[in-house]
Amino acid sequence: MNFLDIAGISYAYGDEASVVDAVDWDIPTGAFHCLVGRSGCGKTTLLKLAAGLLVPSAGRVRIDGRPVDGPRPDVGFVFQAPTLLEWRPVLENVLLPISLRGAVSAEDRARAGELLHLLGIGDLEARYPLELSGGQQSRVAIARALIGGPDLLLMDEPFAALDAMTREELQADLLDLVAARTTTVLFVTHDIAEAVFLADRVAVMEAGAIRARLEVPIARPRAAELRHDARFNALCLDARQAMRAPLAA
């Protein structure tokens, strides 16, 4: 059974035309899917509908067979900006979701430290956000989203503001982390190469609808050298052509 099941979902702001228009999408357990498209095509709105942050005007979303009617503790969300609390050190930022639900245990702190170590910033847990680079802040945000062991991770262009090398490093780290935990992921990006490198399947969005569905039949784990592979470049070209096709029509 698909872990995330989106069926005929639509959403409009007030009396405006639908921002998301009758979208169907499903993700099997442990799969990594990407939504790619131009700015304003409805990607982020669809992600918020999947998270229960918005209520659809039509259609439904199910996670693990249960209807989504609001935010859930088994769903992690990573926003475009890290949104860290400046007055809390790194470790306390990671533990924020736990502390909002109750007392933080020694096991919670150990798990947070392990996540930071796996993300390459285990020595920075006492620093404050303003003392971190953009890439380090993004790593903290990922650790915070994973601290509760979510079954589904929703990510909204979390690496868009980073330099190319840092972005590629974080992509590799993310793939390792979610593979180790069999986490299901829906990742929004406007970067075609990022989508193809990360995903098992790519949805190309335009004007609120899915215009193309592209499988990425490349084995995991995926090394950095994949970006220079002919198969990778051919898939990127397919996605780019799919993005252009609706506009040409």
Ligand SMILES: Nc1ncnc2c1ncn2[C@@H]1O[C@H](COP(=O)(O)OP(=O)(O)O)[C@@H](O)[C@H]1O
The other form holds:
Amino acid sequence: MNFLDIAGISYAYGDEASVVDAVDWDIPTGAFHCLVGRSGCGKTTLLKLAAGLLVPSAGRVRIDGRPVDGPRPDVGFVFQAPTLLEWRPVLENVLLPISLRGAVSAEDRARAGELLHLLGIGDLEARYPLELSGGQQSRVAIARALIGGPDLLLMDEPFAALDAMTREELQADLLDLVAARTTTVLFVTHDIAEAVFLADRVAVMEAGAIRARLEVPIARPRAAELRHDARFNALCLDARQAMRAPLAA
Amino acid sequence: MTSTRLYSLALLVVLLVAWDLFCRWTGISALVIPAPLAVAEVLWSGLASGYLWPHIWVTSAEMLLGLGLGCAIGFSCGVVLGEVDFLRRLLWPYVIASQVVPKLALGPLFIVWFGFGMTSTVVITALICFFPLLENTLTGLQLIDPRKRDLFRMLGASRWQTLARLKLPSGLPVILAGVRVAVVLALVGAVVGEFIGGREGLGATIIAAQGMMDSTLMFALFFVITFLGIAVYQFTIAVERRLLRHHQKGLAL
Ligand SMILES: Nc1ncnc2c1ncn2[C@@H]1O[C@H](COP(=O)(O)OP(=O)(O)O)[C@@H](O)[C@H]1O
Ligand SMILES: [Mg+2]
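The structure above corresponds to the form predicted alone; please give the structure of the form predicted in complex with the named molecule next.
What follows is the whole complex; the chain from before opens it.
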């Protein structure tokens, strides 16, 4: 059963050339797929199409069997930057999706606190976003995307601005969190090692089209040491060559 | 106190002394430039005898009423124009055109409409304060980070929720900058409004002093108005700092 089902979608901004060009993609329920590609190849646009923030000019998107005709509450989106409301404390930022839908209950607050705790920032819930480091802000954004218990998580280079150590910590935390909930994930990145570490399958995008797909047959849970494993590095090399292939041709 | 503040204070003393020395050496008539001590004396007796207080009160009341009224209406119109595209496009040319109308020139007309006294001064002040609020509210509501807009769409926020919980708070720095401009204009509006049609107030008293060729009193009134302006402006900045303490540092003061 595919949770996210993208069939032949294309999109162009205004009268310009297609930014996303006839992309097909299926993600089975609970799977973690990554999309890698150079800056400007159309990754964000594809993610927004999947989220229903943009309407494709051709093709269709289904989530859980239903056609997408706009943003839906069971889909969590993590933007390229943390995109927090600077004038609200951390806990209120995490609870934003709930408070926009109605009253916030004591259980919601407890769950938000617990999520922040799982993400290692349980003691920062009363702080304001500008009083946090970049990594802490990213954690808040992830907690906000998870608070509604989404079945599908769409993530747009959420760790791109972080240092390598923080990024590895967050990758591990993210894998733990989504594994506990069987969340289906589509994760965009330009970092090949990040993609291979996180994903069951990596797709390589170039100029609006998917150029290659690569299975990652590595068992979960995945430990940090995996990054020094020969098999892991071989997969990274495969992905990198898939990205370079059209240039060499 | 920082050393720069000490220097600023020292500069004030130097200026006062220079003013005094200028009056003594040139022997200039008190009708043209009164000596600082004479001004201070008039100021003190005006305050001590209670002569100035009703005027200070009237001008402050006109200023605050006009400011409150103009800001409230300007803000509301800014929100409506910011939210309704059709109205904005329809009315924008008129908003721009009305910007260049010298509002104080309408004073005599307001006296015809509202009579001499407080009402016409409050209306002029409100009219002057209306425009910075309208323009800054409109600008503030348009300047939203596109990612935050997408976030609210993604979360299924209603139009009202997007306005109240995203657009207004994120536009607050720009809106408050408009309030700051309005505060300065409000004092000018109240004083000049009284020049034209006031019976009471600091502006009206300046005109009366002019009639009696009392330059010393005019200088004293000038200082009272300056102090009033500084007090209200500092208060506004303090409120602004407090409201924006969590906003982007670059946008706050
Ligand atoms: N709002 C927009 N209007 C017009 N062109 C856009 C817009 N957003 C992105 N583009 C263009 O679409 C292409 C793909 O952008 P994007 O999907 O953001 O790429 P990526 O996320 O892979 O860096 C780029 O060439 C970019 O210039
Ligand atoms: Mg992007």
